[in-house]
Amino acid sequence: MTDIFTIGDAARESGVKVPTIRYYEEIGLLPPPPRTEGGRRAYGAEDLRRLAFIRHARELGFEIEAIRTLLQLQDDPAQPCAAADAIARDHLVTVERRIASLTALRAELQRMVEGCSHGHVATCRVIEILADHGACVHHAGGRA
């Protein structure tokens, strides 16, 4: 016998909210599901799986096209991976540049703090820092 999921339930066993259940179901990247006599969504073991891969690929960062593509890459599992292997390395490209901009940015916050004087804020190298963006080490290029 297979087991039948309401949204409610499907929503449940996979962490993903009902709402996003039905907006992934609105762009096709969850096939809509039969409906029971009474006009409920009934969904499968297969389609939790698909919610699982979905939502831990959202984790991950993915963009909802990449995980398009990395489900139609899943549907058909005879073919090379080098597609996959593209995507998980285009946006590791990405990751490590939101990274590096990240750390630029951690630098300037722990400089403007390190700076604070804690007097008055007519003196606070927080505030002047953030009044003028040609301050900012990550803006100027390295100037202080």
Contents of the next structure:
There are 2 protein chains.
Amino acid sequence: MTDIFTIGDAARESGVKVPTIRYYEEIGLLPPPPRTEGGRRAYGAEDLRRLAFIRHARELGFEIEAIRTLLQLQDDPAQPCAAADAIARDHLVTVERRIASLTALRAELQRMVEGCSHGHVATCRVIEILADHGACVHHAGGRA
Amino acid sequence: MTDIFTIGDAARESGVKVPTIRYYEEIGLLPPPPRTEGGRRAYGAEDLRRLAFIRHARELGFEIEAIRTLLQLQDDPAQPCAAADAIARDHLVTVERRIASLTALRAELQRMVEGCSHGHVATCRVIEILADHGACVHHAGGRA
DNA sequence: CTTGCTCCTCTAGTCGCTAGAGGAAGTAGG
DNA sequence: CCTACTTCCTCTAGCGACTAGAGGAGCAAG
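Return the structure block for the form predicted together with the DNA; the form predicted alone was the one displayed.
Expanding to the full complex; the earlier chain stays at the top.
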């Protein structure tokens, strides 16, 4: 129950790399754990849970600052969850926009590679479309 | 025909910001233009075309190194366009992976916000799913 | 006791910009 | 011609979220 874990164990368990764990500690996302006599970090089960939470949230594309807020919410379960809900909703909107933008982009790239004459650059559709924004369907921009 | 443009003109024409143009020069994506007596950059029409090419390619999500290669290809229209085709194809694959990953993520986020009880954090679906990767449908990872 | 792994701290680099300081040059109006 | 304003110049530092490497210490197995 009160097992302790080295930073390497924690990395293996959580899937977060060792330097990244230290980085999370540095920016205050993960509390500094106690140290062994030799000065090594000694994590407990709670730290592993927190790391897993962070990792999962990062996988889902949440920014560090959003995760910081979510972790604070998690630490106080009596709070109303409106804030967490808002963060998730916000992120959902971002993700939807990103999908729309990438889908338009995919169409453009498909047009490019399908139109490629496999000849010389002078007649290459890829280069041509890149050179001439007018020939492009994309237009509906947004970060990819 | 042989109009000259200040860096500000170039920025307005191309939609690339002034410091970004200087940055592109610094990293060798845009050739250093001649200068006026007063030491200001004096661009020509060809530079504007190059900038538009870069901007469009960036909008489409190509990395700087890919654009560097594409520009070299464009500079020599006699070359076979296989390389340009390969870059576009590669990028298409990346984009498709990203779309797939984001689509899975969207489903996950929708599940989160729909399941939110709008009560307290203790019963919040958002927090719960983030804390427990097992409760997650996502799994098929990849960078968002 | 030595080999080899993991751990420690620290600094610097990645990518593609963006922001700001501090100063010179160009332009429009009086 | 003088002033005010804008644009330009160079330079350095910062962003987010890590990643890489140097140089050294601890620790477990053979």
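Model, not experiment: these values are computed from the prediction. Numbering follows the first chain given and starts at 1. So that the term is clear: the rigid core is the largest set of C-alpha atoms that superpose within 1.5 Å between two forms.
When you overlay the rigid core, is the Cα of Val16 off by 2 Å or more between these two forms? After core superposition, the C-alpha of Val16 moves less than 2 Å between these two forms.
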